[in-house]
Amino acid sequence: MKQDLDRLMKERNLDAMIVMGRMNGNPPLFYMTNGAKIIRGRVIKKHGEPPILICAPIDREEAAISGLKVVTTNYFDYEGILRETSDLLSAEVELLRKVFDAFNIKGRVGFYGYLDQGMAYKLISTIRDRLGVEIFGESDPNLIDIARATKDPNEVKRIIEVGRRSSAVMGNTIDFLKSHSIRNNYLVDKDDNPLTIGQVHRQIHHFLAECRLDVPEGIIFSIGRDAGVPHNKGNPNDILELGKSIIFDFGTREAGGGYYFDMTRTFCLEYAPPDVEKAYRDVYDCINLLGGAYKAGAETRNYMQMACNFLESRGHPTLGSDTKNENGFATGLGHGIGLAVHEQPFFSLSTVDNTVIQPGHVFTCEPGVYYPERGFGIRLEDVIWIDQHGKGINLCDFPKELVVRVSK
């Protein structure tokens, strides 16, 4: 949370922290700036002293709402900065030389935000030898994915908005398959034509317009061995058969940015095969073994275990036993959710990932098997909130039903 800042600023012995580049895509400054929707910003944090923002004039309204203290480039005089340097590297560290001349920034100064890598190397080597402050950089997770990490109740109502509008989603996708007729083993259209999964998704993205979400990183609606392989996802021109297991998962985000939310229901239409049936079965213990096992104290890569230990127990290859398996349970268990679809903490069994369960922390749980050779896979996923108590909440309600009915 946002109140950890400081504390871990102090870990990492920082005198000041900066957060900077363009606003779309750059989750860091997003969390920093509270969501405001400017173009682009940089967040100057002393340590101990609150973070002030500092913009554009021309984004100095919508900067306004970030509740930081504003200040725009024109009290550095950056339009006469500009005219006077030959480049805008030049002219971005004198901008911020002066930046940090009047709020005293000086001593170790970590560095965080999203920047084009070979931009990011050129800035930072002009400020280590022009600006005389001692640079700080560190790796995943950085000070600010460990703050984000961790959400204040507001985050977490968002989260579950988000969640409410995403099951809405679901719900009228499945209603708009039922909504269909049957012929010779598919589903077809009005006009007597087989749906196609690419209809499907032109009509989930519908979907997702009406509930103001939108999914960065595309809808997942496989069906049959495309299911079968975790991010396939689907062939535009396959059509609804029946009977094959069916993979619907998207990570959707409030609209133009800002939190996600991570769900995933597998199905068959009218019928399941037995062999789907039975690792859907796998799946669907698997899920609420863990469910009622999530709590704060606990490390990550249990849980991980826990899910190999049970779906070997039912028969499938995971990477609990054999870490190149791309068969069975072949994915991680889970991830965090919040300002991206993918954020700490991380489920897996490498202690690289490793990290103990904290109230405030809100993550993915997402158990499946996956046989594409077979023509099919099954995953389940829910989101699951640790709260004050350190107790693991799930955040979604929608049913999990393997057969979805479409004869009237």
Second form
There are 2 protein chains.
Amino acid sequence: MKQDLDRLMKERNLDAMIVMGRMNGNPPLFYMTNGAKIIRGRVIKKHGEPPILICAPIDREEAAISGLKVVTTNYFDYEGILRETSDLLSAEVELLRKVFDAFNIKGRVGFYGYLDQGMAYKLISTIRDRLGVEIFGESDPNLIDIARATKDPNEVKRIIEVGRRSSAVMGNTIDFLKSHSIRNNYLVDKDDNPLTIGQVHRQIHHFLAECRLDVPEGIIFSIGRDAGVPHNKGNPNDILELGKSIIFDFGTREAGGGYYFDMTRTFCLEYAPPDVEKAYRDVYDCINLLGGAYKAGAETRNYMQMACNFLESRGHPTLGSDTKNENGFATGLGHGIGLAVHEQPFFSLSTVDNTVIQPGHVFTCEPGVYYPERGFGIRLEDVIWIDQHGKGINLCDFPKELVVRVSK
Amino acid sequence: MKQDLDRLMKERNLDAMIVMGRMNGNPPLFYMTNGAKIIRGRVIKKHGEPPILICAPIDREEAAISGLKVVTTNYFDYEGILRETSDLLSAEVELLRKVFDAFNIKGRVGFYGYLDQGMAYKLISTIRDRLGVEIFGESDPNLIDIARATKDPNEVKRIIEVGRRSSAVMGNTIDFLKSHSIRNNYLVDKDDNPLTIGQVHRQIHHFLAECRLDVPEGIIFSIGRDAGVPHNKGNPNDILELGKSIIFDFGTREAGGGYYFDMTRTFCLEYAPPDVEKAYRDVYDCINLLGGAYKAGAETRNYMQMACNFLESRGHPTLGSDTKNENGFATGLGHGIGLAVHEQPFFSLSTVDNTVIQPGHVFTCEPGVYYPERGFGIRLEDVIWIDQHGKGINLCDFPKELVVRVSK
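Hand over the structure of the form predicted together with a further copy of the same chain; the form predicted on its own is what we had up.
Okay, now the whole complex, with that chain kicking things off.
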């Protein structure tokens, strides 16, 4: 949580931190500015002191909505600097020199926020050489990633609300499918034309807009063989065949930027063939097993191991026994959600991802099995919140039903 | 254009370039992968050779849509690496060591794409120390910024199409306002409730969704005093008063990621007071003066100077005479548009931004005057494309009319 920032800074011996860049696609800057609708910004925070937001004068009123103290670049005559220097790097370093002087920034400074990486390397190297501060950079999860991973009650409330709207979209989409008729073994519209995956995608986007949800990573609505490749988004030209597994997976975000939800259901129209039904039962049992097991204090890796063991016991290959596995359970078990669709904590078998579950964590649980060559894939995905007592609460109550009946 | 990459690499003596990061909010990676809908990726390009895309196995089919040669991280047993290393940085460096070995990457390597800047600094420093390549980082405009700045015919076509849909949204919005009635000096709906800026914002988002447009930076629909602060997005609780200047500015993007358009119109409902009318005429004359003047070979700074001179001659303060100016003409004149809403070329008085206009450039022309204390602001914004003959073509033909009549 944001209140952890000073502690996290102290653990890193940071005297100050700076978070910079464009706002679009920059969750660390969004987090530090409370989602101010500015084009770009620089947030300076000294240890034990509140953050200060530095922005262009034309952004000053949107910046003020952050609730932070706002100083515009006019205070440092940035426009004057830009006219006196020959390159943007020197101008930026000169601006930061004035900012560091004005706010008495010295010692060890951490750098955060998204920037072109070659530029970041050059900029930070130049700051190190010219401004006499000690540079601190860290790999992820960094200080802000860790603060963001535990959500405060208001953040949880926002995620739940996005989940509520996402469930509405899921329900509307299933109703949309049910509003069609069957000809031979596929769905047709009222003019007797086959319904296509592309048409379903467009309809889902319509439902999303109605519910004020963005899908920055797109949606997955894929059928049959394509559902067997975890991130295949679905072939727009495919028709809606009965008895094929359909995966509908979408990471939804508050429109215009903000908090995410992420959910997946798998279903078949009219009937499910025996191999799909069996695989669905395995994934269904797996998500139920896990859903009741999450608790603060446990290591994330254990849950991935639990999912691998369970699915192997049901006869599926997993990443547990083969690191290059692309069939059966071929993905991680889950990931945190918040201002990004993939953030801390992560649930895999890697040492790197392993972490201890804490109150305030919000993450997906998404076991699945994938068999493109057998023409199907299954994934179920809920969202778990670890409450203040350390208990896992499922925030996704949308029903899990394999067969969707279309015929009346 | 993308075909310039090898020349730009040669100018920098680059043996190879690598573009990395998450896809969301990462135009350089989007550009190099032709907008592949993958979660994250690494594109390697050696000088004179086609790029190769490295992605997670679960993203393999969406990656293939890029048209690039695709290699999954399974080829390098990345999952195995992740289980053997204690931190993500070491795992990433180990992966890149294998990638560099596999594709014989050595010599001078440029690093591009958005990444957390502290992580980028640490990652690239570690690569320098461990992998024996010469690091090249550059400030913006970097190699990819410069390639992106000149659009090929297909890119121009996509921008024109986004512009067509943006004009439709502008028209629908004005029609929506006209569908209301007047009570006293403001608009009311059919139940006689005052129409608010917040309701107009919601309606615009509805029109945008219908036209399959995203607005990642949000929309500006602001009235009166708020229109006098360039990036004020408008107060949702304000009512639609007659005779106040309304600025409607929106940077629109192909839904789900892609090319941008950007346009602004200013209007008053029913009538315009004399000071607004005078200021509008000045901005209108300014955009017309400039619109006919753009041509390849000229420096961008000259156009900013031209706008300052013209608006000063009409009695407005500008950034030409005061670098800290916040009244009158208080913004840059324009910016390139493409995969980002603000990209090369830029039109300001700074040395840093100055560049030579080239065929294929697509940029905004957006003079304005801002007087928050006098209760109004004016901005008009078109999009100019420099065609293959070096001639400026206005891609925004939406009419510029100050007064919108609501009464029948």
